[in-house]
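Only one chain comes next, encoded as structure tokens, the form predicted on its own.
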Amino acid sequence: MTRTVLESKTKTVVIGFDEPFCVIGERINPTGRKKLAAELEAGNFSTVEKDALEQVACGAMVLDVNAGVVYNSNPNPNETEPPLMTKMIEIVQGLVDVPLCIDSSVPGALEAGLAAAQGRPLLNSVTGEEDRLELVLPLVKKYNVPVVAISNDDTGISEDPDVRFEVAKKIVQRAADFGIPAHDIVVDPLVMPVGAMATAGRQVFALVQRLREELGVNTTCGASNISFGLPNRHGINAAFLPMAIGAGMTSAIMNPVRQVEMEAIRAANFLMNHDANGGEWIRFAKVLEAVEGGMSFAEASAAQSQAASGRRGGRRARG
């Protein structure tokens, strides 16, 4: 079975066909978040700290870290993004112990993140574009890390799922030329918005199944893309995620602070027999009880996480 191994300093997360669905927290990303972008340029990392703690409490197993800010004072990201990436990673690693996903379009920022990250992070990302392959795959090999492979190339993003499959196949083959095994490639088949393309859901389910069966690779996606532009996006996301899991998708970059999506994933893990004896579902039910009692989902998740840590600590102490 394909196993993509991610590590922090002391924790290992495995993305795999027979593993619980891997939730990669997306919140540490200034794209579309003007307040966060302004804070980062000013050297204020309070929102980064809050997002790191909150996402892990709510169930994120990996945290995506994106330093893609265009500074007003210096609009050259090749100069500003690498040191910012290093700083953000140091801050996040000082607060939480989960593997990281280093996310940037700037090669210098990717390498700065790889140098700063403890353990074995996930690199996000490489595409099928020739210049991107030549820049990113040597970094993947040098640092011996897995990489997200996005199914677009020099021709752009195709609406044809067969074309997107061929791009993914090309990346896997090119990675092999660098000595990078298929189990270290996590393919993002690109989820299209269902509001713009009625067959988007069915396309990605079929494509995920094909990627699993023919290429033997793990998969991921930006989960909220499916609902872009539609009302009640969380309801659509919560339906999409279990269906994607059933089709074979093994991870997603998403917002774990949204209760309805996390509830859908916990239930899907149980139904797919990726939650031994339903232990995680039972623990999650206690979070929902606290939410019904008036706590926010994030507060209830943090309280349950702290209680679980206390119980584990107590058992170790007695032992």
Given for the second form:
Protein chains: 2
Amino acid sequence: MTRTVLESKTKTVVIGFDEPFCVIGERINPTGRKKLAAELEAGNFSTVEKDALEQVACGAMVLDVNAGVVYNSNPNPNETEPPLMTKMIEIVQGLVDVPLCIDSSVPGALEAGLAAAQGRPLLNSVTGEEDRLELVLPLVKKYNVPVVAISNDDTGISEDPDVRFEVAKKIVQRAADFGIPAHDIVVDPLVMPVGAMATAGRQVFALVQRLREELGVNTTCGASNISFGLPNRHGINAAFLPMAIGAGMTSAIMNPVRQVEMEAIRAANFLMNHDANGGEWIRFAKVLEAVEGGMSFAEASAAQSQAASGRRGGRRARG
Amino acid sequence: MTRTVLESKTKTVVIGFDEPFCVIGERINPTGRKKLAAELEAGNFSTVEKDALEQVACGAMVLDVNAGVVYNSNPNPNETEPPLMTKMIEIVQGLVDVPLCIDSSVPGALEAGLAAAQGRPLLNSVTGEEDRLELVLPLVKKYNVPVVAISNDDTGISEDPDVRFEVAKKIVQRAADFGIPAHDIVVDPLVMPVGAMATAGRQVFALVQRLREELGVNTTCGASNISFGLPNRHGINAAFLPMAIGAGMTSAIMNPVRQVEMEAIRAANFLMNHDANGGEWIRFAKVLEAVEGGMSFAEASAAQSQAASGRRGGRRARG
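Could you output the structure for the form predicted in complex with another copy of the chain, given that the previous block was the form predicted on its own?
Every component of the complex follows; first up is the chain already shown.
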């Protein structure tokens, strides 16, 4: 079975067909977050710290780190992003012990992230574009890390799922030329908004199944894109995620500080027989009880995870 | 494509692979409802009336009617159930214009229901037990109606999904001997509680796909059984339903007066491309807004469906 192995300093996370769904926390990213961008330019990392702790408490198994901020003082990301990526990774690693996903379109920032990250991070991302393949695959090989492969190429994003499958296949083949195995490629088949394209859901479910059966690769997606522009987006996301998991999707880059989506994923894990004895579900139900009692989801999750680590510590001390 | 056609006096509902998921309202059933049982014995049908109206407002497309009450005054259901079934069907048909699902283990009640129901009701149910096959299939043939086929037989309910598949196959073959086509058999593959059997979810998803591909039949289930005995049951149900729909399940016998489950089904319909332009989703989002404003789900659904029928009436009047 396909297993993509990620590591932090001391922990291993496996993305795989026989594993619980891998939630990659998307919050540490200044894109579209003006306040965070301004903080980063000012050297203030308090939001990064909060986002790291909250996401892990809420169930993120991997944290995406993106340093793609355009400074007012220096508009050249090739100069500003690499040192900021290093700094952000150091801060996140100092707080939480989960594998990282190094997210940039700037090659220097990817390499800075690879140098700074402990363990075995996930690189995010390569596409089927020629220049990206030539820039990113050598880094993937040099650092022996897995990579997210987004199924667009020099012609853009195709609305035809067969074309997107062929782009993914090309990336897997090119990676093989570099000696990179298919189990280290995590394909993002690209999720379109169902409000704009009525077949968007079915496309993804079919594509995920093909990618798994024909290429043997794990998959990921920007899950919330499915509900773009629609009312009650959480409701769409919370049905999409279990359906994608049922079709074979093995990870998503998403906001884990959202109760409805995390509830859907925990239930889907249980229904896929990836939650032995429902232990995770029962713990999660206690978080929901605390939310009903008036806590925020992030607070309740943090309290629950502290209580759990206290119990684990206690058992170790007695053992 | 497999299409199971149900009719009320004036409306047609199709259960099918290319149709929105068919919600069969389960509420009109005195089993385990002592208050309703006592009302029925006393000739009081106010709860039946309320349940009929509420379920249809909330999105039930078909209503199950079960008259399985054991009277204190007469413990013989062969005597009491048939006239009660007739009466309940008359009352329900007087209020709402949706196809019915005639639900009984008493042959006389099934036949009374078939005589009383307008249009083309669904008969619920036959099993693989020899005496049931011999009793029910002739009724199905005589009245030319579709039937729910539950995949247990004289040996009971097997935990082995392959055995349950074979029972379903036997029922389809025996029905064929009576001249009943596979598209008039709606198989219930039997949903086990995932808290007691870790493979329960995966079993159903795989079984539904096989039943569809190998037997060409529509499927149904008692959906809430999946979460029996677990905390936060709605959360499990709300992931199970989209996953089952993604696997090919085409209907469920369930309580439609439950916001979380109905939201999951409406979202899944949209994601399966069974909600053109998201029109149903957008209407449902308005119901949820009214719920946030303080209405109950049943009240908000009723208000929305009255507003919609007013608008439809208006358009007809202008047309």
